[in-house]
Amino acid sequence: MHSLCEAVSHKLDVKLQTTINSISRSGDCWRLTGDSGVLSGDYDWVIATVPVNQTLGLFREHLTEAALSGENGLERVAMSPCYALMLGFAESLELPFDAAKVKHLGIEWIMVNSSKPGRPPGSTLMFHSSNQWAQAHLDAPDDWVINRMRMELTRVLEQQLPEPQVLELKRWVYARVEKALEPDYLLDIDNQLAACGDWCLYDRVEGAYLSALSLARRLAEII
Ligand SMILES: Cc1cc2nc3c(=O)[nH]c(=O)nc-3n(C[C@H](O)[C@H](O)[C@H](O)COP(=O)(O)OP(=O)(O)OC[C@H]3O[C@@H](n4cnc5c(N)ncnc54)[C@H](O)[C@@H]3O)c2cc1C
């Protein structure tokens, strides 16, 4: 994936590992403030590609009431969470599927990652909780979540798996788009602010890409 980003950012001044905490007006320009203070540079436009809550945090005091809380305002966008747990085993597991969609349980999706071409020996399972289950247990400690998800997995597979060598939990707070923004990007021409992301359309890479493409086309018309 790196090569794609490197190709499209060729000759651009990209600053990595920099969280933007706020934006502010400086005359006709925008200034960005990160963890280590104000970043150098005055900018004509701010185009955010961060999740909806972070977009709200950055833009809230600069947007109109309608853009914030109108019928299609930013505050109407709704996302739900998901837990993803990865287990890596030294041994090859015998499972009757490469991927499984699970219904009516805390787990929703199981992927045998090691079944993908070119993977080393051993087995890797990646599984996702349902969004409802993650919402109900969003504040639970990691150890509790890991134990419960492994119990659910044993129930679904109807077999006790060996102890994993690798175990990694990821808590995705903004995973599924329950209600997307309409239209498929945010654009405030007067303030020169824009935003795009999967939360403007649907929760796949394709949703993020199409939202950005629509916004880029519109910006090319007006800038
Ligand atoms: C568990 C899981 C599995 C998924 N699997 C798939 C799949 O198999 N196929 C698929 O198509 N989609 C999948 N998705 C969905 C896909 O990952 C998202 O739709 C996509 O990443 C959204 O892209 P985005 O650019 O809108 O936002 P993101 O990918 O969330 O990117 C936002 C970026 O903004 C950065 N950021 C946030 N706040 C700030 C800030 N204040 N300052 C600077 N940077 C900031 C974040 O660090 C992040 O890098 C999955 C999602 C989850 C949660």
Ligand SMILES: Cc1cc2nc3c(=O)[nH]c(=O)nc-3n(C[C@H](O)[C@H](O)[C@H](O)COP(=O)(O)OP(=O)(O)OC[C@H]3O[C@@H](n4cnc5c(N)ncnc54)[C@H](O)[C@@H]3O)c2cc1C
Second form
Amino acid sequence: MHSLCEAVSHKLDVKLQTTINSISRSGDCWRLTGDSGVLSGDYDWVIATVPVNQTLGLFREHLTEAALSGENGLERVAMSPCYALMLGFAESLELPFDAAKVKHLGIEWIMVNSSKPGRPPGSTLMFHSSNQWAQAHLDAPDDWVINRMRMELTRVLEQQLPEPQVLELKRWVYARVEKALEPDYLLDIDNQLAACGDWCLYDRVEGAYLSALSLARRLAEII
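Having seen the form predicted in complex with the named molecule, can you show the form predicted alone?
Coming up is the bare chain, nothing alongside it.
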């Protein structure tokens, strides 16, 4: 992914690690304000590829009522959270599956990541909480979440796992699309604002890709 991004951004002025807090009109252009003030330069278009809640934060005062709260408005998009926990072990684990869908528990999905081709010795497990469980415990401390998820994993596997050498938790606030925008993208030609993402279609990387592809093709026709 690093090489792909470098190739696509060749000769472009890319600013990394920059939070955009607001956008404002300056004549026919947009100005962007970040943590350190107004970014240099005026911009013809603002295109957001962030979650819908963050898109709303930037675009709300510049969009029409229909684009905000209409039948396919941004405010109607709903997303739910998820926790992802990765455990890495030096030894190989004997498990009867490479991936498992779990029902009626706090854990919803388990994947033996180390079963993929070309992986080094040892075992790596990646597992996700259910969206309902994550929503109920979204503000819980990381240590509490890790301990509870490991307890749930022990219940599912019906065995006590060794202590992991690698342990990483991801609090995925915008994980599942509960209600999508349904159009492939948001496009306001008059204001020169656009947005895309999985929340436009469905909650998979394919949804994000197809949304971006549709928007890019449309922008190529009008810009």
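Note that the rigid core is defined as the largest set of C-alphas that superpose within 1.5 Å between two forms. Numbering follows the first chain given and starts at 1. All values derive from a computational prediction rather than experimental measurement.
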Q: Would you say whether S24 is displaced between the two forms, judging by a C-alpha shift of 2 Å or more on the superposed rigid core?
A: no
Q | C-alpha positional change at S9 between the two forms - rigid core reference, Å | A | 2.8
